[in-house]
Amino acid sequence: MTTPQIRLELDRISKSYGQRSVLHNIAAEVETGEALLVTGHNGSGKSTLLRLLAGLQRPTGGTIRYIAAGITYSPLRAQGLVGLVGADVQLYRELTADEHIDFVARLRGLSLTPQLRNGELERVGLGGRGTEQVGGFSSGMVQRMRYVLALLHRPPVLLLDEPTTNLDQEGIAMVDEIVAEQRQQGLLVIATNDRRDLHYGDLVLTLDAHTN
């Protein structure tokens, strides 16, 4: 199945919590084949912006648009097009890796055989660990699981918040491959201040200059 061309438009996005302004008049565009790198000091709103793009929160002002095949979607309506990797993706300690995959697959309307399920785990270096409870995973393994769940439905939009957090060199190489694949079939938005991640983006949005 061919992935449709998709464009993401941020039009004067603002976000406030009470009297505290986190984002103010943010504007950017990114489309299939491109990666937008969001940088900024701690507290500048990087993670907040990704939550807005994922439809987990709503902006206080401005408009976020996903445009695919001539149809415009709000972030809430576009959730089927989006995969998110970040601390907001919480895993259940008592569930196994396989149970997490099955749960997300049902939510996405996907049907996976045991072979396909293990293939998803092998892709991120967790092959053969499907029957283990996530509560026994290291922080790096949990991060790998976040990639499994985010990529399960092959989203044309991938949002990565601090993408190499807790990963060893093999894990970072895995992210390199995922980023390269995503650029071929969709678009990326990456929020980070880690110098190792800065080469992933070709468009840069620095929030320090935009926030109050």
Given for the second form:
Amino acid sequence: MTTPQIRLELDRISKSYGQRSVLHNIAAEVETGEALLVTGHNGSGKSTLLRLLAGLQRPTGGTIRYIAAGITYSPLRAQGLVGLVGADVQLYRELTADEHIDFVARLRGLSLTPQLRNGELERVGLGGRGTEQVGGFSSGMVQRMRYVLALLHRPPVLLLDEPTTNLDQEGIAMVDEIVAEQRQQGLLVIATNDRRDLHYGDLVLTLDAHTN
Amino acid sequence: MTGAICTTAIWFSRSMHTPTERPQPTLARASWAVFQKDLRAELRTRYALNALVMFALATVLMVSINLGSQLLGSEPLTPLVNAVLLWIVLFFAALTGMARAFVQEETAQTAALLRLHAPPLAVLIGKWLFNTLLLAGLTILTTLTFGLLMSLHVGNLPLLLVVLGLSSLGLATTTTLIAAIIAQANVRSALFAPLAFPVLLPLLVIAVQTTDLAFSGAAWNQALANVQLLVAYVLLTAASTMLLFPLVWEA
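Given the form predicted alone above, what does the protein look like in the form predicted together with the partner chain?
The next block holds the full complex; its first chain is the one shown before.
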């Protein structure tokens, strides 16, 4: 089976909040098998860029395109292609881990048996915790749950904002595995300043708050 | 092997879906998932439920204690005054709880999860179903309590039920859209009433008039024009909400 090709193009992306410019004329191209590492100072716009790529915000200028199977999608229409892990994605404190998975699966139109659901939790080291409310989870466990939900629909584009935040050594190994697997099946965009994460990327985009 | 098992096995194999092969959620299934999620979360926290019930009971009690003495006198409250009082309670109780459906998603930063995974219309329909259920419960509780404490006489009960049903539907539809709009703003609570009131004013005026007719025991043909207006209001707000919501949600 051949890996489906997907391509991400950022063409002169700008983002401003009122008078304050966060991103200015950002350009990049990423294809299947590649990982783009986005680095920069605090406030340089790394998380903003990922929000734009996920369709959570719109750029002030420029164009973002996902091209898959000859069809071009804007981020707003690429919901099925993209998975995002980041602090922007908070979970429902009142719901259990199982309920979160079921909820996202139903929103996505996925068939999910209890065995598959448990398999997803075991993959991120949360086996046996499915019936616990997420409000009682540690920050590391919440981060692991973000991976489960982001990967549930097997997105060809995986966006990671500070991917190893709050994770222990076992969790970091899990991220290593997910990144390696994703590179074989799609592309990644990773925003980070953590030295441990630098080996995940082969393309580097450095944002500078002063020159953006 | 059945088709369903086979589909699941393919999905579990971690193979990538091409865009055309990707499973598509049905609007009904996704909407129901949003509704069930909201209902489950509300039943566990009971924030909106407690606020609505407390507001409704407190205002009905306040009205009955202060105006109840008039019931013993020679001039009981007219049907119109009863209708106005009932709708004041329902309107402000609705404003207390209806905004929560969207505002809570933004303040708890869970809206991003919905935006990433749910079709916009599914979010709207799920939230609308939840608000409609909440408002239906509030309307039943308030009307029964109000009726008992104020010794209310209803001349045309079927008409009252139709008015309450249609008006609640209109109230839930409008407040759901306005809640989605104000959820994006920084001063959310301050915006809800000023934005909601002008849009809801026509609904409230017709609802009060028709409730007055129901209390007075008016015949159906006397209330027909008002009922038609209520139906038109519900259809108009529902259509506008369906058209406007994706723009608000994806702004």
